[in-house]
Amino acid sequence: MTSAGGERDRVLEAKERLGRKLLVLAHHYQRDEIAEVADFRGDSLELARRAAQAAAQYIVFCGVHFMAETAAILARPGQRVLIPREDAGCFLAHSVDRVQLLDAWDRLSAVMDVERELLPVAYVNTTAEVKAFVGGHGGACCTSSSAKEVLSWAIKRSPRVFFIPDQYLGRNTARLLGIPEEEIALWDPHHPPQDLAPFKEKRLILWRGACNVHVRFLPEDVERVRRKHPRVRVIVHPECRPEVAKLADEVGSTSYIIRKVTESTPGTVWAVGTEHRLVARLAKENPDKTVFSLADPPPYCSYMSLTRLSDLARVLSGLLKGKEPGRVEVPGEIADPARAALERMLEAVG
């Protein structure tokens, strides 16, 4: 028996013994070995909802840390959320912290009444502390699939919105809502602008952050695959650069990408602009279509790659022994306002 096979057997045996007390969640970007043993796999919104609805005592989240934090915030009393790799972070989430956000808020308060004129919206790819700041100021979280609904909700309630931290998701969503470029400003936390007056005239302020995977896709990639594959359909994630999104045939969340490729006509050719583990899985699960990465070489998320079967087996073995390895806890003073921001997101999308 191979080592991988042995770890898989350990996981499946532990899952059987823990039964309904356990729910294993996996993000779409996880390794196949993890996705194959999970009870449910999905994108951020799907997993947030699944965590909120779970009846299991233990929720083991195979993803990155902010996702497990989100599950812990939404968990019911008595539920435990655990993550197999506590070092599984997120490049985008690391691009903003509470100190930087407080500094921006304070600086902008010099030219506007921030409490009445500026409503924050945080992408779920943020820490619990950032979500708590947003929730405490009346704002909401969003995912890539709910960004349009949440940003629309926000601009109806405030003269201007502060979208944190993915500048490209914010700009692509603004285009869908018809917000012109001249009404958008970019906030660079590492080099705050000296002249703040122009920010008072903008409807949307974007934080200067980006996903290190999706930023890898370039307009030249779209042009290259169209030359090589005349019938190709280009589909990309909204975290991609706006100039890439404009050239694509389709733009949508991971779940949207999966649905469009899976439901497409046999023989369709797809160039996909998102994390390559998902692209490779789509190609494997859709042998009647041609599916490949938009970029060459294709980009992987190093943080999403960290979790292995051995990590999951270790957590489940610990649970069987009455231990809680990798437990993720969020203090009440942070969890409560963060939960409010997440609940507003769920309300906005219905």
Contents of the next structure:
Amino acid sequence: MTSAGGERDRVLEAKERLGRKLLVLAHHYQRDEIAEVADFRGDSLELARRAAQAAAQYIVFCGVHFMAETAAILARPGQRVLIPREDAGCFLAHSVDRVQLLDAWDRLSAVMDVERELLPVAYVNTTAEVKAFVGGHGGACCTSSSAKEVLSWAIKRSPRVFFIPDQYLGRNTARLLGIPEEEIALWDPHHPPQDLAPFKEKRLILWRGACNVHVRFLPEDVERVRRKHPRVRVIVHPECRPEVAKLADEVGSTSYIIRKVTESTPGTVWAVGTEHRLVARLAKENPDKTVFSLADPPPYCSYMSLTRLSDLARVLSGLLKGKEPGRVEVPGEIADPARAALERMLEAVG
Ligand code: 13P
Ligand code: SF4
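Starting from the form predicted on its own, produce the coordinates for the form predicted together with ligand 13P.
What follows is the whole complex; the chain from before opens it.
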């Protein structure tokens, strides 16, 4: 067995040898051992942008599968995207597949002209096939930091928007845009409604999906931390329940949370509602502030936790031997419409 220090040395040495041919990207939820050796750390939007602009021949994506798939869709011909753990999924991405989406589209077509009256918007936390469906129907992707711009883009273009699959991100974003509750309906793919007529009257249809990590934060947690720390600032990710987002002082993407905490004045007390590896790193990097999880015990993303230095080391040594372990490939007929949905997002945010 190789020690953690040995694995780190192997990774650093391989990175040195591969030089500019290699770009290692890491999401903020990755373990410290990965975050520390990555070339760039970011939220989903920043990572998608970095991947799209990268000159490197190999992009090794330390995150979850949909993120690497997004990078592969945006990659230039000849560029290779690799993921150290192919089993790193996402609860949200698993909550919708193409068959369920086709079924919903078909059922809704009984009460509306779906092609003209319903525009799909997919959170990037979806498979390439779901993105391809969305792109093929004129819709766009969004991330947590671009949801407001993309949803606003969509409601200007269509009488109705189908927001897939995170109902809470959808509802939190709708609130920011002033879309009232009465104009929102929920689509449950496991129990499709019998009476479809009400959907015709709505502006926003939300897929009934949620992230198992972010649903752990509850309104009681906000009340508890406010009782214990009267000066606390509560900051949460928009995948949290709307009841929690409404009680928070700030709501934003992982990078937004990092920026707000880092730029706050010394002595500020923060309760953070997102994945715990990010929160623990923020606490370590901001010793002049008090930073802790909004939930007790704090939630971890089991998928993000999968990637270890040994996995990254294995991919990099494979590359040095001319192999491409963990390569993520998306067939052209899926990648092309999926890319259209991603490019619409990138255009909407400028
Ligand atoms: P960000 O876009 O904020 O990085 O979020 C991605 C994610 O998966 C949150 O759970
Ligand atoms: Fe997916 Fe939730 Fe993990 Fe983010 S925290 S990658 S949404 S499972």
